[in-house]
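Given next, in structure tokens, is a single chain: the form predicted on its own.
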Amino acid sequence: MGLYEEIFEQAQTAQRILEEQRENIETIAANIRERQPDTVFLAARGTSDNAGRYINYLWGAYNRLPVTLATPSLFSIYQRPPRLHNTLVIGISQSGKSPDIVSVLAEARNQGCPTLTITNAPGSPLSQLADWEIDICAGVETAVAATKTYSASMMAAAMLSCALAQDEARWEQLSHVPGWITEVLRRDETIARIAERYRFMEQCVVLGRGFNYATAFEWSLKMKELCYVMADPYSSADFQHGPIALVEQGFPVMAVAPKGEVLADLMGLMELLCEERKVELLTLSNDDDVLSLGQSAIQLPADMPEWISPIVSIVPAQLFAYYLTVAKGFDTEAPRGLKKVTETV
């Protein structure tokens, strides 16, 4: 099984982990619940980080818990850990294995905090260390370039947050992901049409605000590491603090912009790169402006709400690096100096 393959997995996955996760995950925020953290503290390097910055925006929003992401180098290399009094510490890991993570997680147990795995290999090291864990069910991932893990790591993260707040109706919006899912796999041809017109591609920025800051970096990250592309995240505020500078005529952007909070300024951003500086655009959304304002555009699902978008967005644009990848005539199985785990310290 390859990247293509697994990037179609992702409505299943997501689907599993509802199914079988959903009362573990209830236990373990009860558990959180009593234990009352004033904040939460998350370690993950890579993709597995940017599953944090969604978490970051989510929790915060819903969950009132303000979330750091962690520093690891202090602990593992420096040695010189943070006092974490009442904090909840979290260790975000596809294969539970890097040392880097692994040693916050024994440093927050030396200093008595509850800790958190969430992970896609149940008994690793970094799970040994945790008081609970949540097995992300993706199953088997072989393609260096982590699609269905990164997703699986989102829903997990959203499942817990309706499990803290015990918000039904959240849990109800969060069952039509799967659903969500299958339908943007549909654009398949579409993306693929789309990728081909960006194949001499060298660079580009994507940009995204809100609970999409994540999908902009989990974005940029496919096509560097999959199509060799120079590719910069930015939220659109960022952007307009100093690298707006780089953009001219023709210059790739492209955008994670569906309907939410955040869409007025990304829109406002949008048009201005399109009017003045005459960008070559690229959006994914579900407004029927932003889908008529640039040069192309990726449908995403209507009644989507924004606080799942990340977890569906990420799909089309893991598509549009597969394929782009393709394009440029790259092995999409074997990025150039890469391997399934990075064992960082």
Given for the second form:
Number of protein chains: 2
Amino acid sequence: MGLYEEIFEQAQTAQRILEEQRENIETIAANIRERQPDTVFLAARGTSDNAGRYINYLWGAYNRLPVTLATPSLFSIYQRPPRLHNTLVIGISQSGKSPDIVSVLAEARNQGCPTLTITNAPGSPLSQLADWEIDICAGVETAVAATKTYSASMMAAAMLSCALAQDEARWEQLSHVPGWITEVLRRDETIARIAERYRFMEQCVVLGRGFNYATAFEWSLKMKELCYVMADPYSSADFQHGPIALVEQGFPVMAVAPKGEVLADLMGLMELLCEERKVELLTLSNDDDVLSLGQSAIQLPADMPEWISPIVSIVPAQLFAYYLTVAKGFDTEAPRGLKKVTETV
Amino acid sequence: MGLYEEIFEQAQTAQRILEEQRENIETIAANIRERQPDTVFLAARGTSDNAGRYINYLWGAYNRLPVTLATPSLFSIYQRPPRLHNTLVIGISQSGKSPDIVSVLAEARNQGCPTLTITNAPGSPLSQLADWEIDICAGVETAVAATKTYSASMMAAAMLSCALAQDEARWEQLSHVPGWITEVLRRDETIARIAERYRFMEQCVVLGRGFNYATAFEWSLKMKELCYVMADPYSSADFQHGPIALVEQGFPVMAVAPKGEVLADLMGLMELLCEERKVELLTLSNDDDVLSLGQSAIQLPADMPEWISPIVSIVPAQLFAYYLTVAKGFDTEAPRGLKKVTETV
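Could you drop in the structure for the form predicted together with a further copy of the same chain? We only have the form predicted on its own so far.
Complete assembly follows, chain above in first position.
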């Protein structure tokens, strides 16, 4: 087992959490609805923090819950935590061990807040501080770079969103995720060929907005930790408030741009970047105009709703990072200076 | 007038807001205390968003208010805003014009939330949606890269923190900011010399944690928009959850590391980076051990409390970006592809 196999396991892990956790998640949702939290406070690091970015948009849009991404050092190092009033506090961690994340849940419990953990390690120190726990059922992940635990954490978040809203139509849409993941995994050879072209890339920008802001962050993180490429994620709005100055002719830009509400905004920026700034563009999309815009494109499933798209669109991005790592001759299983479990204070 | 002069104006702008806005800010604080908000929701872009990152730590630590950085697209494009319960909503914008930020304040008002704007353009569209307004009194800023409006926005936030907490001791500390800025501006020649060394740098990492997480972001943004250097900001914790794989021998790392609660954590990471990974380190600090750790160092005022340090420590970072722009032969006043006022949806 290794990184490549774990990327390919994601259709099954999505199916497994759908089957094994729905009942638990419905129960948790009923409990949360009873508590009627005004707001959500979420602590995570690395890939789990990117799952948190997805939750930020998803629960904001579909559950009308404002989501705050925690500043763990206020809890751990400064020991000056904010007052959390009528707040659901969530810790996301594959290992359930990082002391900074644990310190946020400990304080939340201290303040009497309801607590939830989303983890691949039931029974971990984090779990012991949680009123409720969602096991993401991803199985052992051996590669240092997280892949299946990321999509499974997003599945947990999406399931809880549907359960909180008691939204059967979205539950039905969610049942198609394993199929859509299987579909994008069939782009394997295309992605391997596209990655070759980027063999000598040293830096790039990854654009995404709204739900797929998270995908831009996670794709960037995979390219940093596996390919040692300085990859910077931006929303199409933030990018225009300064960082756009970076790009010159041929500068590599990746865009996560499936059909949806934010596509028009992203399209405007991509056209400007292609026509005026002459960047090199790689897109992930299911929109024909986007797919024909840049030098390279990876096709996403046609009928996938935007709110679900981050769970599917990260998969070809992971494959791209995998093949680029191979093309550059680096070790896909052991990125330099990283361990599987990172514990920070 | 230009970028260099505006950097040098910052001792005066800090003094001006202290003198001209204290009464207004005390009144606003009394009004906010009366409303007793449970939480703060903050919308901003670019440099103003980095001022928001400072507020996130400062008000969390000293006013016990959890601060949520807004996802403006939920308000503007998706039109699916979260429910903001008993929340103070703040818009920070030099120009007070960006439609996405305006849409957040419009919805906040619609939901009956108290609203505040921090701006350099009183009477702007944003101001018209705010119950209260703080004029940052920075005067006309002509350079595209924001400098004095950043330190002045942070001053506004720091003054409001003191006023909310009715904390005379911190008001007294704040009165020293103009003097500390004057002190760091005297490092001008040293900084010019240090910047030379980085003439051929194309990418770097900027580390900061806690209060100075904001400084790492803003220093990075200046290097991106002025020097076209791919500069990535990280907290010392986030950096270890993946991106640390990027660094190899000689990789340039900047660290904002004044004395304070987070220094031990940052010091541990800097030592590892220097000893094991052999990076090239530039530090901003007032700690002797930190100052002697890397290849280059810029000295910060000795007696500056950590909570205030971001307002002072950004100044030498701005000067560094200015001199690096000059060394690279770029235009300090007109970064490519940027306008002074950026409007995004």
